[in-house]
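Presented as structure tokens, the chain that follows is alone, the form predicted alone.
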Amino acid sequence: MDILPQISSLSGELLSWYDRHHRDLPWRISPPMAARGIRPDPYHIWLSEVMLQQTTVPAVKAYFAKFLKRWPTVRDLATAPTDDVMAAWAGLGYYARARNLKKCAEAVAAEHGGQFPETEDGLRALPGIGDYTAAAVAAIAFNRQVAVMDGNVERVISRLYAIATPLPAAKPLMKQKVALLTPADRPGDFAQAMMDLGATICTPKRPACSLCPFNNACEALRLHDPEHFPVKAAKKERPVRQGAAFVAVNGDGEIYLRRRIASGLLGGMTEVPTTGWTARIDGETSATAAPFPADWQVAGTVTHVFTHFELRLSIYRAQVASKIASNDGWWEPVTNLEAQALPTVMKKAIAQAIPRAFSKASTYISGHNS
């Protein structure tokens, strides 16, 4: 049985509901607009990629509207201290990609004149740019004919084949399955249609089948069991682990702050001073471990999920009558905060010592994962 005109009736069959159905995002050039041959600007298109790595739609929106007001273009980015991009950043979690995209963006402004590379290799040879990242950048602002791969697609396509193989094993078999669906003509707009499918309609839970494009074909709904696909392996058990957080401020209002070294988890961004947990081992967690002698009290204790563990915190707030001096810190007025490059774990620490801190403390101690 020849299974090209059954592939190209899938892709038209999708294209024509993401004509009607798309969703508007800001760094996204409509249908409409597309067929006009206007094509969408790379920075925005690698921008919110980026950002939305582990990251939802609507964090992202003002988090992309905010970068490219102060940095319009790529080479703006490349030229921005690092510090402020640190501080534009937070919040949105995963810091590493922070620091990779002033690398890359450093790295298209001097070695690819401001332009970036139109093909999937040489994005991918670009800092901080993974398979992921580079196909969409090719596909949705290059047109080129590519594999795009996120979760919302893994789960449409591994519904419309019911793949049983569990993930990450199962990530070959569906990229080859995106690959032959993807059309020639309008790759971009079909990454951007399996994305849009898996948002709103293939959705993890109670997907709306009956306003699928694919429900004709759909091997998992033909079982009657979508919501089994795709197939996960079973999760390991996510560690706990304990430190401290120490939240001291002086008679002027203001705060004791640090900064991280450059690598590793958080690095290069702001902290309150802390015991030295990591992923793999607890911190202290006693006053014992201050940065300096004070009259430390407890305040309380918060809990983070990072990715690979969780951590939970106990607070101890200190108020000092002076700058006590130190080489590795400085003192912060507590009402600029909010230009700080500190992560949402530090944003809770100094919210939960000192509760009106920040104008938003309510976002910073939810839970949000960083």
Given for the second form:
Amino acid sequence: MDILPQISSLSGELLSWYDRHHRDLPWRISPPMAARGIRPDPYHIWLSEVMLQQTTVPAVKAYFAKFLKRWPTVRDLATAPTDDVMAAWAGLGYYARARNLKKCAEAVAAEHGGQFPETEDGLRALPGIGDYTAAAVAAIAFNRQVAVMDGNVERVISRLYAIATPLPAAKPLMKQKVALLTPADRPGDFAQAMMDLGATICTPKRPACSLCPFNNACEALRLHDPEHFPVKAAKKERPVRQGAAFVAVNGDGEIYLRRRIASGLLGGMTEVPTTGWTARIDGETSATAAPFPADWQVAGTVTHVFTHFELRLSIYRAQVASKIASNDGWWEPVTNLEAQALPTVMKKAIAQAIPRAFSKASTYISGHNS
DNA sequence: CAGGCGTGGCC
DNA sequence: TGGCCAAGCCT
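Just the form predicted alone so far, so send over the form predicted in complex with the DNA.
Every chain and every other molecule in the complex is listed next, the one we just looked at coming first.
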């Protein structure tokens, strides 16, 4: 008995499921549209894929619309000021993505005539495009028969074959399985179908196996334990760091801001002056670490959770009579803060000191001060 | 390869 | 309510 018919049957079942249950997304050409000959815009696919790296669909939608309206083509993005791109990305997180997004747009404009490369290897060579994004753009935008594997696909495949090897060691085997399933016809839809399946049916908790097109073949379901897969290495605990942030306002209603260095945590983003963020030390962080002398008043505490540590920031506020001479920052009208490249942790710090600084103040104020 | 790198929503 | 998670990339 030949095994190929069964494999093609699985991908056929999935595509049939996708035709009926695909999600409608702003960057996606749905099967009915594709049937009318509409092709995806590679710029839209690339932009959405970068935004979706480690980020949820609901969080991405507004940013995707904003970027497309402001920079309709990759050439527009290539010529945009980097500061504008960083400010537009503010709040979405993982800011290296924004820096690389700009670099990638410049490379496409300058080295590829404004057209994205159509091959996985060509895409993979661009800044911010790794194995997943290269395969996703090649498959979805250019209909290339390549294996696309993200976190969703890993979950689906690990369950379908009950792969007990922990991630990330199991990735090569899992990618091999994906490659065997990927059809020559509609590889882009197949990739999107696998991700939709993982996002809506084969979910991390309480998967809806009764609705799954693979439920007749799924080894993890046969073992009555789909949630057991994928197996992952144990996570490390998150350390606590602490520091202080200083919010100074002058008589003209301006706040003192600085630019962070281009690399590392929140690289290239805007901040209020802060101390270093060090391992927690018992005792109060004092105002003696302020960027310049002023009547610094305690304004409370802000807690912010990053991926690899938790930050507790003591907030200090000062009203200053005149603009302190400074060589590393600038004074910005408080009324213009929404246009700045302020990451969420900095908006929290500013909102703690100046509750009316942002229109969505409650978004940034926890209510637990000290 | 393992660690650095954000944020908001969910149960 | 706090731990967990979400379409990864880079070094």
